[in-house]
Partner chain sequence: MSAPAADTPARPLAAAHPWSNWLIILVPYLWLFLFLLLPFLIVVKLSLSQTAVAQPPYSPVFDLAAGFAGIRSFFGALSLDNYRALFSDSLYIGSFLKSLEIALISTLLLIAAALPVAYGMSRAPRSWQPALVIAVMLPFWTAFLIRIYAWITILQREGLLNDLLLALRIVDQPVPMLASDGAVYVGIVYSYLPFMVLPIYAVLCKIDDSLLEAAADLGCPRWKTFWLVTFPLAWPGLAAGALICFIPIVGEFIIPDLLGNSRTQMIGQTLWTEFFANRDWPVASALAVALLCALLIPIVIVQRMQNETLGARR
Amino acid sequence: MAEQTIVSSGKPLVRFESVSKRFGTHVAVENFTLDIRRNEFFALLGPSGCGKTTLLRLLAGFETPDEGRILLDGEDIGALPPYLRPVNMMFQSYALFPHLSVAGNVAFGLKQEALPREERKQRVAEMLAMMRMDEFADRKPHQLSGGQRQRVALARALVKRPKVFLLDEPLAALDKKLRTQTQLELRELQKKLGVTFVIVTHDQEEAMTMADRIAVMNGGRLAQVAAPREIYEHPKSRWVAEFVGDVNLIEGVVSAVDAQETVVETAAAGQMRVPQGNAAHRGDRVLVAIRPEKVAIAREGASAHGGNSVSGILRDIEYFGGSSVYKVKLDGPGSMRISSVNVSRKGETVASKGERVTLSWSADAAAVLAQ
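For the sequence shown above, give one chain's structure in the form predicted on its own.
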């Protein structure tokens, strides 16, 4: 299989160079090349078993690649044991020492490095203050909440001032409200410290919220690497479009292409117009991808918004508080999902189940994907 290479501008801080890792007959990572920039918040995103945690463990030194090299600041770190790498990792379980205080946990790594006592105290105090945990310095881990234990684990890892900080599903154990709050705090912390953060997650929203760039992984290989907006608005494949967020996919054949747009003939929605720039050619079988929130829905007969429209019957409505999702059976084959913000507290919907509706969207709301 051909090597997949995504490189960044300038000298990368971390480079995976043609890396492969197998466990018996299972290929966890295959011929993988990727650059991670200095001082960026980078996310490895993908389903369970896609190889993202294996990459993190390879970078940390807990696993050794079968093929390829891992470079940190231009140096091949393959021969360095974990404790000699300028890399620290925060695990899902936090792995705090139950017999040590908060301050003792944070100071542990510095003590192992034999830093002078006064310097240790100063760095621990600074880190606990940054984490807003200084008033809990004498408490033991069992006396803390889940969010507080997470802050201690962060402080313990960051007090050593690593070049790269690795986070393996760090927010999985937190409730939704605390997880959202912690995402923002981690982002602010990364900016303040200027340390390269690499996070592993299967949560698309988490990656989109925190990361400067995201590597979407599938089966040990790269599916796409880009900024969150680029991945969401311009997925490179059907798999990425379906994995990152919700999407409507409509099959069709390209009937015309010019400098501005591509025209796709579809059985489900008739003739559809989408922006040019997807390297599609006349006669190609393609998929038109449309995110549910890009589609307007109205009772049949209302004026359409945008250059594309299709009619159907409203089959179901899902209420999510701030938004509702409408499921529409199209007159042609297939169906579409439409997400609409609820602006009224009265629980009003744009239409009722069983009513005929019109869906419409602008040309630039859609993207063309190869089938």
Second form
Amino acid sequence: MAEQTIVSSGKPLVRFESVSKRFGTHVAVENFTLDIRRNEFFALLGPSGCGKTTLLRLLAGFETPDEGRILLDGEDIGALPPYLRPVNMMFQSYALFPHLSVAGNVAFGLKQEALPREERKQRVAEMLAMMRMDEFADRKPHQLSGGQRQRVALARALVKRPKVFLLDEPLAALDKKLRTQTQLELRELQKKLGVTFVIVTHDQEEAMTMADRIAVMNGGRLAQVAAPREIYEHPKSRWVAEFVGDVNLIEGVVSAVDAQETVVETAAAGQMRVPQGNAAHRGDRVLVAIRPEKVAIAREGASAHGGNSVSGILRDIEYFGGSSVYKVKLDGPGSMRISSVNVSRKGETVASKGERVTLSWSADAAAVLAQ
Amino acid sequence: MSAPAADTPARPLAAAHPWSNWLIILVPYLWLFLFLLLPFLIVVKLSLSQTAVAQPPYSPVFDLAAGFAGIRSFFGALSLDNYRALFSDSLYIGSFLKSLEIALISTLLLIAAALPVAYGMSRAPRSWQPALVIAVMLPFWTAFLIRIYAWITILQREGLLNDLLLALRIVDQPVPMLASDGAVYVGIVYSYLPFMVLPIYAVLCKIDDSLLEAAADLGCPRWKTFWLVTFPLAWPGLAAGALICFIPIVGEFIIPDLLGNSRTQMIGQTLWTEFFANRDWPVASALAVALLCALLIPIVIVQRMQNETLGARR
Ligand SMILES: Nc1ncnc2c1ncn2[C@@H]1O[C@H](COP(=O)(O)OP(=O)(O)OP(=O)(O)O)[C@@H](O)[C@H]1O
Ligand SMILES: [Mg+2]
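Got the form predicted on its own; any chance of the form predicted in complex with the partner chain too?
Time for the whole complex; same chain goes first.
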């Protein structure tokens, strides 16, 4: 999908040029073209087995591409073995050396460089202090908690001051609370050090909160690359819309197109007006995508707001604490999910199960996707 | 699930057959007592006796018929003279030191030979590895003695190796190879190699590949990764292999007897000579006990080190 290459300002730091990688007959990465900019926090997002790890390993040098080139700072690094690449990786399993202490692990990479002993010691100490691991410097990895091990793995790679820092699912082993905290810390760290981070994750929320830009992958191919908001609000395809967040998809046919709006005739919700975004032509069969939280729900008869509305019967309410999700069977074919913030503590809902409700949304809440 | 419920399946078994539990524990101890401790005590007793031209060739002989006085005189007749003899005669100390020297050098040679083999095996494709392990153990299918005789036919004056060297015109007359230190080392390294390869291989194939990748990622070329990561992690295997080889090599008898000469007299040969040629059972026994005590030292050291590394790995 070469047409999806982002034209970025300035030279990209990393460039994948039509890279393919096969394992036997299995294609892990296919004709992959992508630019990663300097100093950005970049996330690779996709379902399990879509080739995220393979892409990182190609960049680190543990795999060689079957086709295409990988450029770092404009230079083809295809022929460089891993130990000569100015790229460091944090492994999914952390891969700490069990026979070395925390300080020994962190110093390992620097010992491979011709650094004066004093400078090496200083950089190790600085890095340990930054990671708040200085008091554990003499411990062995097996004497650390999961979170501490992870910080050692971070320190060990970052102390090398890589041009690109690769993280393969760095937070997968942590519990939810520690994960959220570490997400913020990682982001702060990235801004502070000014190193380009490329993180692999299959958790979309994680990608959204941390990354400047996200590449969504599907089956070894690039599905979309953009800023988190862009991915969420303007998905390029049905697959991206469904993979990132919850979405209602309503089938229809385009009946009119002008500069501002696309008008779609749907069986489920009648005529829908959608702002012009993705190019569609009169007569195209399309999907109208609406995120659940963009829709307002009210008892039938209450005044609807926005440009579009549709009625139905409330079938089910899922309670999530901060918000609830309402499942509504539309009068036409199909149903919709609406999420609404629980403002009140009393437990009253907009409507009860079985009641007739009206759903409404403003014209710019929806987007048109190819079917 | 509540705790008592979890307990119940185990309880009735143990309660119904308390003796079966004891039996399970007793069997190995009984075995050790009958075939290790008892013979050892007999040897200890022998080592405290004196040679006699008699049948059996030592005194005192335990005689219950003499009653309590007999037992007293029995214990009174025991002495440490044989141990004094061991330390005063340079023959014993000399052959003991020679044994240690040969065992130490052989163990180092074995490590040097086994490490590349084990490393190569652990790096081979997974599907080949069972076949390689069998290949390492294949020599065991032939009797040990026959394999050592085979080395005689290879190393002797008109042997295969000399024939080859002569045919290739590398030498113009046969080289004496048999009956030398070198021949003993060849025989030992050849015989003990599997015992060194297998423990090292067992450790190497457990090393996580991502550790090697991490080392490469941090700027370490392959050969250096071997010394900085693989070798230290293989240490428990090396120690186990060294222990398994070192101790029997110290007591080795057949290899130096068949491939060595009088200068390679090892403690095992000295022991054999005392027992069977000189019929000095007490001195031979004292020698055996002293040897055992000396060998306990490396065992304890290696066990300590292994406990430490095991603790580190958990
Ligand atoms: N060394 C290999 N040999 C054969 N197939 C491989 C190899 N490495 C990866 N694959 C295959 O390539 C595909 C992509 O693997 P990859 O590890 O990149 O997925 P991933 O996106 O990182 O998945 P996950 O989120 O589960 O880690 C998978 O189908 C995997 O089975
Ligand atoms: Mg992966």
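What we label the rigid core is the largest C-alpha set whose atoms superpose within 1.5 Å from one form to the other. Residue numbers count along the first chain shown, from 1. What you see is a predicted model, and the numbers here were worked out from it, not measured in a lab.
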| item | value |
| --- | --- |
| Large Cα move at Trp239 between these two forms, threshold 2 Å, rigid core | no |
| CA of Thr209, rigid core aligned, shift of 2 Å or more between these two forms | no |
| Arg229 C-alpha moves between these two forms by 2 Å or more, core aligned | no |
| Distance moved by the His99 C-alpha between these two forms (core-aligned, Å) | 3.3 |
